[in-house]
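Here you get one chain, nothing else, as structure tokens; it is the form predicted alone.
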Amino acid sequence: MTKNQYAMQNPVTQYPDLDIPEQRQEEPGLDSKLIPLADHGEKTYRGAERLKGRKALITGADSGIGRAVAIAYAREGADIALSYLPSEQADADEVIALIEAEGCMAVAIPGDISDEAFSKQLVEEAASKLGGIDILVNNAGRQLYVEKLEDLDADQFESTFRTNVFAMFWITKAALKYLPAGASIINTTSIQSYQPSPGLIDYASTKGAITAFTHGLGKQLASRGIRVNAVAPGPIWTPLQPSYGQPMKKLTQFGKNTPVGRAGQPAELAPTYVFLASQESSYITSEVIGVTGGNHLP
């Protein structure tokens, strides 16, 4: 892992080309069980008070990209409500400790966002305990690889949409009554929205929906001073991948087909989420920023 992500260096070698062994975790997977471990900026991200006094709700904040964003936001001065599944408590505890080490508030709200009632409760609890919400990061996602459409059952298709799309809709709708002018909504879409893998039909379809939701809602809310943008990651090393998000033959070669030649680390995503949450991006809305290792968006 890089010692100084701010020093000029070759991005090809900034992080090692991962030597990923065959491995499996039960869904949704834990960061603590990844081989090799991912970098979320725990030792590298340095803040500059760009989000001082802000109040953020982040879904999927225990691991992967959400974990990196939570760490970065805390180091920029934000208090954070973390949403995650109860089975991910061990990972969440580590993130909570890192947030509190920065002197920021960490509100832990475990539960399943694929349930509408919980999604609404999540927003109410976050707003109550944080004293409001002015950053919403819809990041939690479900990804399961199925090679043939004939083997993709309706239960999985619906569950993927409930987690990735319906929850975003429920949470965002509930949060609007709290979001003031100047607030920012940031959704996690994917390169899969534009370049879908054959075995990720349901996942890629949800990411297409998130992209469209972002474009449309950004235009709708612009006059209210609320910005809506999305980040589209490429192959990023997170627990989604070994928890049946990729077939084994692709898992061990994960990210090697990018122009940069390696998988990305969650720490490489966090600055984009900070930028989109901060006032530095005041004239950016309805946009999608790709962080893809060179497999560009249209």
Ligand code: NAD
Contents of the next structure:
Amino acid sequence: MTKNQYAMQNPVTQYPDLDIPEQRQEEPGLDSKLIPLADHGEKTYRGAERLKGRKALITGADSGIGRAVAIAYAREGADIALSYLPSEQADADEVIALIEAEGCMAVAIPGDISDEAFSKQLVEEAASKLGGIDILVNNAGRQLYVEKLEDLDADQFESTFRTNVFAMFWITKAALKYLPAGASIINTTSIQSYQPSPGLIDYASTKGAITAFTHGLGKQLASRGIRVNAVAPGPIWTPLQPSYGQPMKKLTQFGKNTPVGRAGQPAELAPTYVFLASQESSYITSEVIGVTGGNHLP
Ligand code: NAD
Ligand code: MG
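Form predicted alone done, so how does the form predicted together with ligand NAD look?
Below is the entire complex, every chain and molecule, led by the chain shown above.
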């Protein structure tokens, strides 16, 4: 599924109706097993040296939104350290090949960021192999749908917070000593931060925390010349959703309740992450940009 994203066209029909069939993957899912496959801009994203010579650490860079961001950053001239889970190596290999095809460095650092020691080691290894870090994209996340609060166990609640919130805290804190003035931190929050689904209580709560973390840290770091922003996606077609991120009934209708009338593709997120990383957004910090298909942020 590839579209010329630069030609003016109707966004409603820019991508064909997904017509998502019933499907399940174990968590974390793989991009290569999505039916239909998603568009990450592999064939279309055109760079313009917006991030030439920059050094980016991107978590969850193997698939979905993180993959689209990694491809775009490489085409804009950045070297990239990729974080992902070891079980996602096949997805990561595809992204690494695309980064290297741009003549950029791809540093693969698989591991579990819900572990504090690994999160710190991830930053040290990224900084040492890239020769520094000046863009940090905290994008990894987990989302497991549980209909009733009675069925949401404390282990899941804690693990969702460790992966989505604590890891962001550990990684950002460890990265700070490397980030120069001009650096940019970009967190992936969600529409769920503002309009939580009843079956995503733990997940939506982590996204609320990420939004507040972004607003506050942006103010704290502004005088040091480090900007902190977040992107709040609406429904985007990625492996997060069929790997127990949604109940089957919602999965087959995914994205249809947006004003645009369809789910978004990861490729449609990348330009926002490029903008927030680049100097073009110099006066934007502590901000959240929604990419929601019309279910706007408050
Ligand atoms: P995705 O499954 O492709 O990406 C999530 C990635 O998180 C995985 O690839 C995995 O590498 C990483 N991850 C999860 N647990 C990890 C762990 N313990 N250690 C290391 N890495 C881990 O799905 P995506 O939708 O592209 O998700 C990216 C971000 O976007 C997430 O933060 C998600 O919450 C957010 N988001 C997604 C949507 C959507 O509709 N897809 C909407 C709003 C926000
Ligand atoms: Mg993945």
